[in-house]
Every structure is written in C-alpha cells, then in structure tokens.
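Presented as structure tokens, the chain that follows is alone, the form predicted on its own.
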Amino acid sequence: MSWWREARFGMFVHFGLYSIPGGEWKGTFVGSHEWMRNNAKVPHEEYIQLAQQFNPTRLDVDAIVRLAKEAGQRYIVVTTKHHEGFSLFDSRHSTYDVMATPYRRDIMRAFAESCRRHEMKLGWYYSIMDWYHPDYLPRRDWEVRDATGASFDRYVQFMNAQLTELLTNYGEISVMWFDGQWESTWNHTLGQATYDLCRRLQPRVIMNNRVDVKAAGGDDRTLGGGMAGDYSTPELEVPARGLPGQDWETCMTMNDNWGYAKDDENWKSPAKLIGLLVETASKGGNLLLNIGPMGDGRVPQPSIDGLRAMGAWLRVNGDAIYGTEASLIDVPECRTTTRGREVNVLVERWRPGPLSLAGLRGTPRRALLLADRRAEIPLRTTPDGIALVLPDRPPDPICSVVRIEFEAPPSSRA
C-alpha cells in the first residue's frame, strides 16, 4: 500500500457503450448515464446494438495518460467492464467485447502500454454485476429476457476467467477496483475467493473493499473486520472526519455523472476541485477523480481544463499533498496535512493577520510559503498552540500553503 498512500491523487476513467448515447435514449435524457440501460429499461436486444456503433476514432489513450501526469495524478483506474457487461479489452471468453466492434482495438492494452511509458500506476475497474451475461443473476426486475437454465456459478467461472486475462495479459497491474457487489447472489465467500485469486495472479495488486459484501452493521464505504479488501471507497463524498484507522479513497465526478453526459454542464470549478483534493488529503484519504470520455473518445474540455488547473496548483503546492498524513488538529479557518517534522497549513479563505492553530504542539523552527520559500511567515508559540501572521496578499487565489518546520515531529493536544 505504500505507493498508494504516497500518491493521494488518481484518475478514474468511465468509458463504455453508454458513452455513445451520452444518457439520451430515443430523445429523452434518462439520468445517471452509465446506468442508462437500467434507467430507460432498454431491452437487451436493443441495447447490445450499440456495440455495432462503437468506434471511438478520436480516443487518444496516450493523451489521457499525459493529462493525468500534467494534473499531478499518480495512478489511473479504467473501466474494463461496467454493469452493462461490455468488455473494453480483447477477451477470449466473450464475444461482447471491443474486438467485435468496428473499432477492433484492445483499449486496455493501449492504457497498459502508455502507463508503462509514462511511469504511471495502472488499475482495472471490474463490475461484478453484469446485465449482459446470460448466467448473471438476478436479472433486472423489469427485464423480460428468459433466465431459465441460468447458473450464477457458471457466471463466476466466466468472471474469474476474465480476471485472469486482465491480470496476466497486461503486465503489472497495481489496483483491482471492484463494483456491483451489492446484489443477493454475491457473498463474503465469493468475495474472499476473488480477492485470493487476484493476489495469486499478481501478489502486489491491491483491491478496494467492494470485492466483498458490506460488513454486518456497516456500510458499503468501509472495511469491516474479516472482510476482503485493502481500502475503503466512499463515493461522491468526503467523510466528515475521514475514516480513521482505515486506508480510504473518495471517488468523485467532475460534474454529476460518471459516464459521458450530453446534458450535464454542472462542472466543478478549479477551486472546488482543488478544495476536494485538499479536504481529502487533510483527512488522510486519496481522491480518485473521474473523467467520462465522449462516444468518439474525446475527453470533454471542462475535464481537461479542471485537471490542468489542479496540476498547476500541485506543481507549486504538491508537497502539501503527496505522502502526507491527516491533520493533527481541527481548526475552522484552514486545513492541514502532516509529514514528519512538517505541518502544511492550507488556507482557502485567506485573511491577513493572525491565524491560530490551536492544539498544535511542538517547537517550530520557521514557517514559509510554498509558493515563495524565501518568504518566511512570522510565528510564535502560544498557550493554545501555534500562531501565524499571514501577509496581506495570498500567493495563490484558490489555496495558499504555509509550511511550518518543527525541531521534532509535532503532536496535538490531547
């Protein structure tokens, strides 16, 4: 887990057949667009025809990986198969895959080769739930497709065969990111067996908690005692106090959908995106930020713009994010991260003058701005903790960082 804890920031990529209609089915936008088949109750034989339209000729995988590098992201997790059951890789165990489309190129191989070139950690998203496979159970409650003779055991064999392909045909894979584990046919025994299979195939791979069912009395976002998985995955939220005692990662969209959405222009501003990264790191978690390429493979421009803004901020302030630990204190005026003998004070709402870091204990040597390390910030020790005096103007209009260096690792007041 050490590289993952150091990384703090990754890219999620949602791409599939659902990217073609972008949430619009027969002239109606159906919402939650990667779920559009379910939302619009599209019959099986109609939906699978999208595979004959799949030809993302403007998909530039290397450009996506370079965008992640520019954004300061340290790993990428790509959808190999979402709930729709369509595989974006060359699978010997399915005819419902990218090789049966006009595109006829293994997208996962392109990601694996590009990530190796750019020294980017790579992960696979894989949905346990599968709306296509004839043996997957249960079917949608609205679906009329006959399930006579379907065998969930046979589906698990198919899934294991695909996981074996994904973990043996593409070199080193750093993450297996599971989803769709909440239906009644999945259980802890199957989750543990899947975890063990992946570890046998690649001993260094790490897996999220969604390989298993939720723990008794728990929820989907957290790890429970004895449950398979290496880290927790709160979705579309940063837990109020983080998840102390667990490794965790917030997965978040840049607008309101995971897959490409023609009708969704509710893009998060650069300030909001940087704020999410700062909040997540200050609580000891990672941020997995999603892009949803269009049906032709292009990344929406607002996603590119937002990621580039984050990268520009991280090039100055990344030392306050990468490899840090959760804040030692809780103060309303700012967020902090900790690394060894350093405390980073991340100020989004700059107010010139005194800033009290109540509860922070230690012997400070100096304080400086990450944006200008020659500019020392006045500080003093008080009965309550440490106090800074912020200058009149912030060096960054979104979030400025003051680093405090201590003689020894600081602590917090009990």
Contents of the next structure:
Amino acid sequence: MSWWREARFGMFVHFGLYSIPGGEWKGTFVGSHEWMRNNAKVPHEEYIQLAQQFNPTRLDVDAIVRLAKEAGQRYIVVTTKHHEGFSLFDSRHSTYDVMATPYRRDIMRAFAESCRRHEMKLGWYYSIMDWYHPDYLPRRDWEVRDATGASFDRYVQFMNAQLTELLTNYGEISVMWFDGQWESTWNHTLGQATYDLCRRLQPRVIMNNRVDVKAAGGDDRTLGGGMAGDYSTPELEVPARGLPGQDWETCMTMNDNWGYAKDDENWKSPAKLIGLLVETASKGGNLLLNIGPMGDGRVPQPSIDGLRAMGAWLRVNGDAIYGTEASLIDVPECRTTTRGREVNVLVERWRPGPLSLAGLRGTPRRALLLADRRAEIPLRTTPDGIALVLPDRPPDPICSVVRIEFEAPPSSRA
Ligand code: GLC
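Show the form predicted in complex with ligand GLC, please, because up to now only the form predicted on its own has appeared in this conversation.
Below, the chain from earlier opens the complete complex, with every other chain and molecule after it.
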C-alpha cells in the first residue's frame, strides 16, 4: 500500500459503449449515464448495436495519461468492462469486445504502454455485475432475454478468465478496482477467491473493498472484519471525520456523471476541486477524480481545464498533499496535513492577521509559505496551541499553504 498512501490523487476514467449516446436514448435523458441501458430499459439486441458504432477516432490515450501527469495525479484507474458488459480490451473470452467494433484496437494496451512510458501507476476497474453475459444472474427485472440454462458458476469462470487476461497481458497492474458486487449471486467466498486469484497473478496488486460483499449493515466505507480488500471506497462523499485507522479513497465526478453526459454542464470549479483534494488529504484519504471521455474519445474541455488548474496548484503546493497524513487537529478556519516534523496549514478563506491552531502541540521552529519559501510567517505558541499571523495577501487565490516546521513530530492535545 505504500505507493498508494503516498500518491493521494488519482484519475478515474469511465469509458464504454454508453459514452456514445452520452445518456440520450431516443431523444430523452435517463439519468446516470453509464446506467443508460438499465434506466431506459434498452432491449439487448438494440443496445449491442452500439458496438457497431464504437469508433473513438479522437481518443488519444497518451494525451490522457499526460493530462493525469500534468494534473499531479499519481495513478489511473480505467474501466475495462462496466456494468454493460462490453470489454474495452482484446478478450479471447468475449466477442462483445473492442476488437469486434470498427475501432479494432485494444484500448487497455494503449493505457498500459502509455502509463509505462510516463511512469504512471495503472489500475483496472472491472464490474462483477454484467448485463450482457448470458450466464450472469440475476437478470434485470425488466430484461426479457430468456435466462433458461444460465449458470452463474460459468459466469464466474468467464470472469476469472478475463481477470487472468487483464493481469497477464499488460505488464504490471497496480490496482484492481471492482464494482457491481452488490447483487444476490455474489458472496464472501467468491469475493475472497477473486482477491486471491488477482494476488496470485500479480503479487503486488492492491484491491478495493468492492471485491467482497458489503458486510451486514456495511457500505462502501466498510473495510476489514474478515472481508477481502485493501482499501475502502466512499463514493461521491468525503466522510465527515475521515475513516481513521483505515485506507480509503473517495471517488468523485467532476460534474454529476461518471460516463460522458451530453446534458450535464454542472462542472465543479477549480476552487471546489482543489478544496476536495485538500479535504481528502487532510482527513487521511485519497481522491480518485473521474473523467468521462465522449463517444469519439475526446475529453470534455471543462475536465481538462479543471485538472490543469489542480496541477498548477499542486506544482507549488504538492508537498502539502503527497505523502502526508491526516490532520492532527480540527479547526474551522483551515485544514492541515501532517508529515513527520511538518504541519501544512491549508487556508482557503484567507483572513490577514492571527490564525489560531488550537490543540496543536509541539515546539515550532519556523513557518513559511510554500509559494515563497523565503517568506517567514510569524508564529507563537499559545496556551491553546499555536498561532500564526497571516500576511495581508494570500499567495494563492484559491488555497495558500503555510508550512510549520517543528523540533520534533508534533501531536495534538489529548
Ligand atoms: C457505482 C455505479 C457505477 C460507477 C461507480 C463508481 O457503483 O454503479 O456506475 O462506475 O459507482 O464508483
């Protein structure tokens, strides 16, 4: 887990047949778009026609990997097969794959090669639930395709064969990110066996908690207690107090959809995105931030702009994010991260003058701005903790960072 704990920030990529309609089916939008087939109850025969249209000629995988680099993201997790059941890689075990489309190129190979070239860690998203495979059970309750003779055991064999391809044919894979594990046919024994299979194929791969069933009463935040999985995956939320004692990763959209959504312009601002990264890091978690390329492969411009803004901020302030640990204190004025003898104070709502870090204990040596390391910030110890005196102007309009160096690792008042 050590590289992953250091990394703090990754890119999620949702791409599939659903990216072509972008949520629009016969003139209507049906809500969360990679779920389109389900939400619009598209008949099997009609949906699979999308494969004949799949030709993302403007997909530039290397540019996506370079974008992640530029954004300061340290790993990429990409959908190899989403709930729709279509494989974006060359699979010997499925004819519903990218090789059966006009595009006819293995997109996962392109990711593997680019990531290797740019020293980017790569992970595979894989949906256990599969709306295409004839052996997958249960069927959607609206599905009319006959399920006579379907065998979930056979589906599991198919899935294992695909996982074997994904973990054998593409070099080192750092993460397996499972999803779609919540249906009645999945159980702990299968989850553990899947975990063990992936580990056998690649001893260093790490996996999210969705490989296993949710523990009774549990949710995406649940980890441990005999369940398989190395980290938990709160979705579209940053837990209020983090998840102390646990490795966790918030997965988050840049608008309101995972898959490309023609009708969704609700893009988060750079300030909001940087705030989310700061918040997850200060609570001890990772942020997996999603892009949903369009059907032709282009990345929506607002995603590019947002990621570049984050990268620009990280180039100055990245030391306050990468390799840090959760905040020792909880104060309303700012967030903090910790690393060894350093505390980074991340200030989004800058107010010149005293800033009190109540509860922080230790002997400070000095404080400086990450944006201008020669500029010392006055500080003093108070009965309460430590107080800084912020200068008139913040060096960054969105979030400025003051680093406090201590004589020895600081602590918080019990
Ligand atoms: C949910 C959705 C899925 C999405 C995933 C991302 O499980 O079903 O569409 O890919 O969240 O975390």
